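Just one chain follows, in the form predicted alone, and it is written as structure tokens.
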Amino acid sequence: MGDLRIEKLAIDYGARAVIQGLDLDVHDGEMVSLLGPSGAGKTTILKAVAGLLEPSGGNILIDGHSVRGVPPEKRNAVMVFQKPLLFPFMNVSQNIGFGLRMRGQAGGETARHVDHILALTRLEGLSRRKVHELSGGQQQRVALARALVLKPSILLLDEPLSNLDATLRQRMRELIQTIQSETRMTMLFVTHDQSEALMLSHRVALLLDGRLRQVGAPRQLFHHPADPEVARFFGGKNFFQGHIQNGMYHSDFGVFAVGPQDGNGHLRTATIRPEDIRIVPRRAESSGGLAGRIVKTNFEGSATRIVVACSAGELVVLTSQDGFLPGQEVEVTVPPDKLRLFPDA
């Protein structure tokens, strides 16, 4: 069993409130990513769960038992840090088995557990190597293995992939995903990388300014953000104002059928993701879209980001099509079903 409940958590640094009234559940066998920009308080929450700092308020329960005041070594929660923090005078097997030996586990039993974890983390053949003989990715796998071998109720991962290059980071993501699937270990994963959180997690908890703004499945946060700030965090660029009247959203960018909505006649903010806008070269006969002129283009590999100036303002478009150039006349179409309307503030 591995169940984590955080209730009304409050953490202060001096007179400054870092975390305020935070509630979060991580269920048995679930992987939840705590996502947010640098300085949002993500690592602070992890340290509180691990027992490395004392909250100023609220409660933390592991497997249904409060761990407020319980020392780190008795919480059954293990933390993997951004840097591997391995013992340089020990080889790989000795590093992995260190925690088991500290628990007084017999040598033969420790060796069996270590061998199993070596295979699970793809470290076979490296058991006798010293830390300085390992690559950065191998060192991080040893740190992960050292935590896994203890079979904690909760595994806490504090941006463990941030120091790796892009290719290695992707391999480690896949490895962590495989390990979590095979072991069903409960994990709370801290990251500022959106793609990492979306790929790895059963649920994502977005933390902005010390408060959880939205918690849900990755697709839910990406496609159905709770407010404009959440949308902006996930790459939202196009925001405009309008009002609803009889199932239609009236704005400077057009009138869109949105179906029955609350707030008839009230000013509402809408957004549409750049990749959901369709763009075509402007022709003599209009296709019914908004006329505009390309201000600039940025090639981003698999797609091109285009800024289009329309009479109502600028729209950012992301397209896989080639051939668009600054100054070109185009038409853009905003599909109504892709429009996201936010509740009144």
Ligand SMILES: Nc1ncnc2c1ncn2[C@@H]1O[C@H](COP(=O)(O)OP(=O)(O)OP(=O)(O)O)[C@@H](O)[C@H]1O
Second form
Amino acid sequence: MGDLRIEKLAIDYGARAVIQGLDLDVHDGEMVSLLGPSGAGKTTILKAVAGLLEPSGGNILIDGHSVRGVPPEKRNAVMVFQKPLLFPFMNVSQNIGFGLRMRGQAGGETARHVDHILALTRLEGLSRRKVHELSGGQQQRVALARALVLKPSILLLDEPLSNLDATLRQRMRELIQTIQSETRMTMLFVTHDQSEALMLSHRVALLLDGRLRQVGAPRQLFHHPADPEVARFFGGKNFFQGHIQNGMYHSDFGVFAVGPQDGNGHLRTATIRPEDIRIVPRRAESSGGLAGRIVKTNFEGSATRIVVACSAGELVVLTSQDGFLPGQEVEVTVPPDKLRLFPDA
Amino acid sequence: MTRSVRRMTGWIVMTAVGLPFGPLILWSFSERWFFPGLWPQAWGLRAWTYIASTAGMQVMAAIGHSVVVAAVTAAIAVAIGLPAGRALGLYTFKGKDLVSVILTLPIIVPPLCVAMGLHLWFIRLGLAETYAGVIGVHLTFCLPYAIFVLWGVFSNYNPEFEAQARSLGASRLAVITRVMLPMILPGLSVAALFAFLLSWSQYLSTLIIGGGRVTTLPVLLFALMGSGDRPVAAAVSLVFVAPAFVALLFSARYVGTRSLTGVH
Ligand SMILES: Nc1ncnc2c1ncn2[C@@H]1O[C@H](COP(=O)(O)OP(=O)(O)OP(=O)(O)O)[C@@H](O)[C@H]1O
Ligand SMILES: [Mg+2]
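For comparison with the form predicted alone, please write out the form predicted together with this ligand.
What follows is the entire complex, opening with the chain shown before.
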């Protein structure tokens, strides 16, 4: 069993409210990412669930029971911090066995559990190492192993990969994913990296300014953001203003057929992802797109980011084609089916 | 630092520390040593036999008093210095600057003034000429040092280790004994060592508050020096610096500079 329910959680540091009215459910065996920019309050939420911080309001239930007033060591939720925080006076297996010893588990049994976790986290052979003799990635794995070995109802991970380089981070993500699917352990994973959240989790919860803006499957958040700010967080750059008239969206960037919609005549915001816009060099005969001139190009490897100035404003386009140059005259097309219309403000 | 530079520094330090000890050792083994001679004119074990047999009981008793006073002083200094250093190192609060000024006072003000000032109070409190009184006056010097060392230790201490330990199932008490104490052990040892040695070397304050009744080793040493027997005084001096020397070797070997900055 591993079930977490957060109800109307409110947390403040002194007079400053950091979290307000936050509701979140993490179901048994689920991996949920808590995604948000730096300073959004992600660590604060994890600490409250782990019992390291007293909320000012709301309730937290683990396996259906309120944990209000329950000290951290009695909660079946274990938190792994951003830094590995390995105890320097213990070797690797002593670090991993720390929690089991705190529970008063017998030495032989502890050793058996530790060996099993060492294998799971690919740390065999390092058990006698001193912690300062480990690489950053190894330290992070020991920190993970130290929590996994306790088999908590909920594992709370606070950006455990943020100090690693890109390759290592990718490997660790895969390791965490493998461990999660093998153990079916319920995990709440904090990150500020959207691709990490999208890749790792069953569901993503986006936290902006102390509030959950949208909770859902990775594809849902990415393709159907609830509001312009969610879209912006996932790299949305192009926002149109316009109104609906009989299934047509009349915007400053043109008129698009969007099918029947409610609220005829209402002002609505729409967005299109940079990679959904098509771009071609301008020719004599127009293909029916918007005319524009390239302001800037950024080569990003597999794609090139292009800023195009049209008469209605600038558009950001992401294309896999190379060869566009600043100053070049181009034509961009916005496919109406890729246009995402936000609900009425 | 290159090896040769490091070696040279080592020699300079050794010489500076060793220089006063040469004559002391020579004195303690001399029978007769008059001024122009670079060397004692007659060698002998008189001084050492004297402090081992004739004055043996006196010396042993003085060592005993010194050890007890210094150990109790160090224990109290660390016991109070630990929470105080933790509060100063980890938290910000109003009046923190004032605390640091007050702590430096006994270090800046001459010990004589402190001891004289306290003497009147201690007489009234019945602490004059008692062990408790002597330990009390030693604490006025040892406690600030202990607090300063532990303040430094906790300034570099990451309390998140404790939060992590709690989350892994450690109770409040276990966090102190199984996490905090092992983490700060090097710095804690230095603080205890400082306090012990500072108390061990107190003379004036012991004499004033103890009134000659609490005969620690320095008190005996000065009495013997007053008697004008140079070889005996030299031998007692050597006994007196022995623990400091052992402590120096110990700290150089085990703690080094790392201890003062704590562990991350
Ligand atoms: N002990 C504290 N006292 C006062 N304010 C705090 C404290 N800890 C955090 N804050 C503030 O609360 C807000 C949320 O902090 P938190 O550490 O939860 O952010 P985060 O989402 O984890 O950020 P990051 O991604 O940078 O780790 C921040 O604005 C921070 O400045
Ligand atoms: Mg954080």
